[in-house]
Each structure stands twice: as structure tokens, then as C-alpha cells.
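We begin with a single chain expressed as C-alpha cells, specifically the form predicted on its own.
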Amino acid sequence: MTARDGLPSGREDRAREYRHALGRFPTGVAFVAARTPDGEAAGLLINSFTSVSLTPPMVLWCLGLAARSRPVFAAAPSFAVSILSEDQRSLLGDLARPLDRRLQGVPIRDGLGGAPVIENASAVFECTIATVTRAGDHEVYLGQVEHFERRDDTPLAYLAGQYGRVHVAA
């Protein structure tokens, strides 16, 4: 491969980099869970996450091929993500824990289909699932929103690998 536009030519150098480019990007910051019939929940923390259409309501978040929790989302009929608040980055090192002890202390409730909703998010949308694809080293998980729900505070934003504030100009 050849260098192009000042970047490293290495693959592992491009990869990299173009991680980055993408980090220029700001988004929110989501927890997104489910839970198997079987009572199994797992959950992880994303910034893959959009909205897809307003009618109907439908969101979409992606999930790597090689995340221990794909087992329980590829079982699971629906799922929910929740947006963080700028106050919930406390929660931020226990929803990164390994899978098994993800959610100790964390204050959850169950939602459509007992997929774990964090309590006090900015924002939450339980969903059903439409489609599962696959897209490269991921997957694409598109839901059809059931039940959402907001509050009126500052969600906690993420930008080229920090954690910060969205600050709105009057």
C-alpha cells in the first residue's frame, strides 16, 4: 500500500488513522443491552448509534463480529439503549467492566423484553428488533422503537477518545 494524503502506508498505520479521522466526529455516548429469554443480559457501552426514521420510529447501532456479547444480542428479540447524562461519567468504568460483572451497582431497570435500561439516562429507546446485517467486522442492528423516553439534562459527549460536555451556542 501507498502513503496517500500524508498518512502512514502500513495497514495497521492506516487502520489507525482512519480510526481517528472517524473520531473527529462528535457523538453521544450509549449503553446499549438485552437480555435472552433464557434470563441472560449483557450490555456494552457504544457510540454507533443513529437514527434511522422518524416514521416509523427506528434507530440503529452497530456490533463488532468479535464482542463476547453478541451470543446474548443475536438470542435476544429486542434491546434498549441508553443515553448517558454528563452526571452518569461515574458509570462510565463499571459499564466497561469485563461482561460478566458489567452491570454490578449499576442502577438498572428492566425494559421491553427485560433488556437492562439505565436508570436516569438522557434519554432511552426500547426497541424491537427489525434486522440483524452484516457489514464488514460488524453488525448492524436495526430496531423498531417502542417506547422512549428523554429528561432535560446534559448527555455526556465523546470526542476523538475523550469525554466531555455538548455545549449548546445561544
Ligand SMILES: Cc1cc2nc3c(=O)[nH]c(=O)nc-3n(C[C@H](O)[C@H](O)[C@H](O)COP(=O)(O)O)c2cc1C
Given for the second form:
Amino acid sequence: MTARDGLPSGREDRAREYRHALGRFPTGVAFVAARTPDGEAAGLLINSFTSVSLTPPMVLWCLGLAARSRPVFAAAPSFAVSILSEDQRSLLGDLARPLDRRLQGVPIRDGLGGAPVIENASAVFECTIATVTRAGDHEVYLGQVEHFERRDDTPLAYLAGQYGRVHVAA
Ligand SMILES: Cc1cc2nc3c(=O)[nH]c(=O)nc-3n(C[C@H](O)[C@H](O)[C@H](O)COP(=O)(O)O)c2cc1C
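To complete the pair, please output the form predicted together with this ligand; the form predicted on its own was given just before.
Let us now look at the entire complex, which starts with that chain.
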């Protein structure tokens, strides 16, 4: 991997520069969650959510191999993606807590396969898992959208490691 500006030379510097370069791509923030047939639920904050196909509707997101919630996703038939709205910024701290109390006090409902869905999310995509593909230090979860909904609110934005407001140009 070469940084074109030629500045960072050390391995750690290059890795940091690479993350900073990726951070130039603004995204939203979502909470993706699943439940095993045994009833165990888990979820995590992500910004790797992407639409893949419109017909049929398919989306993907990426899960770090070290994620503690990984066994739950591995055993679940489905997942639910809740796109956070600007009004839900206050939930970010809760949703970043240790896994065993991450959903404590968070308003959720059961979605497809019992996957936790955050109430009043800006949009929700409930998916059956189509494929899981290992890619470097992540797994790519590709899902077929079985149900979706959206609200007329403002989604939360994420850019360069910071949360922000979407400003729609006229
Ligand atoms: C804004 C934001 C975006 C993130 N995006 C991802 C992502 O796309 N994939 C991922 O595996 N982790 C992502 N993370 C990190 C996980 O949310 C975090 O590592 C979490 O603690 C993993 O939880 P677990 O180990 O309990 O499963 C993101 C974190 C934040 C704050």
C-alpha cells in the first residue's frame, strides 16, 4: 500500500493515513442486530452498510472477525439494520456499551427472526442472510431484504470519525 503524498512511511502511520482516507467518505450510522434460534440476541454499531441490488433488494455490511457478537450472527438466519436518525444521537453511548448490556433500556422491538430493531429508526431493513464471505479481517454479510420501512426524519451522518448533521444543498 502506497500513500501517494509520500508522507507517512512507518507501518502505523500508513495504517492511520489509510483510515483517514477512508473517513473522507461520508456515511450514515446503523445498528445491526440478530437473534439465534435459541433466543440469544446481539448487535453492534456499523457504518459499512451498503445497498447492493435493487431487484431483488439486497444489502451488505461488514463484521470484524474479532467482534464478540460474531457467534450470534453466525448462528442467526436473519439480521435487522436500523439506520439511526439525528434524534437518536443520544443512543450512541448505549449502543457502544459492552455486549451484555448494550440493549438495556434501548427501545427495541423484535424484527425478522426476532432480530432486535430500534424503535423510531430513520429506516429499517430486515433481511434473511444470503451469503457470508470472509474478506481479510472482516466478514461480508449479504442479506436479502424481506421488509423495510422509513421515516421522514433526518438520518445521523458520520464523517472523518465524527457524527454530524446532513446539510442538503438546495
Ligand atoms: C460509527 C461506527 C461505525 C462502525 N462500523 C463498524 C462496521 O462496519 N463493522 C464492524 O465490525 N464494526 C464497526 N464498528 C465497531 C463496532 O461497533 C465495535 O467494535 C463494537 O464494539 C463491536 O462489538 P462486539 O465486539 O461486542 O460485537 C463501528 C463503530 C462505530 C462507532
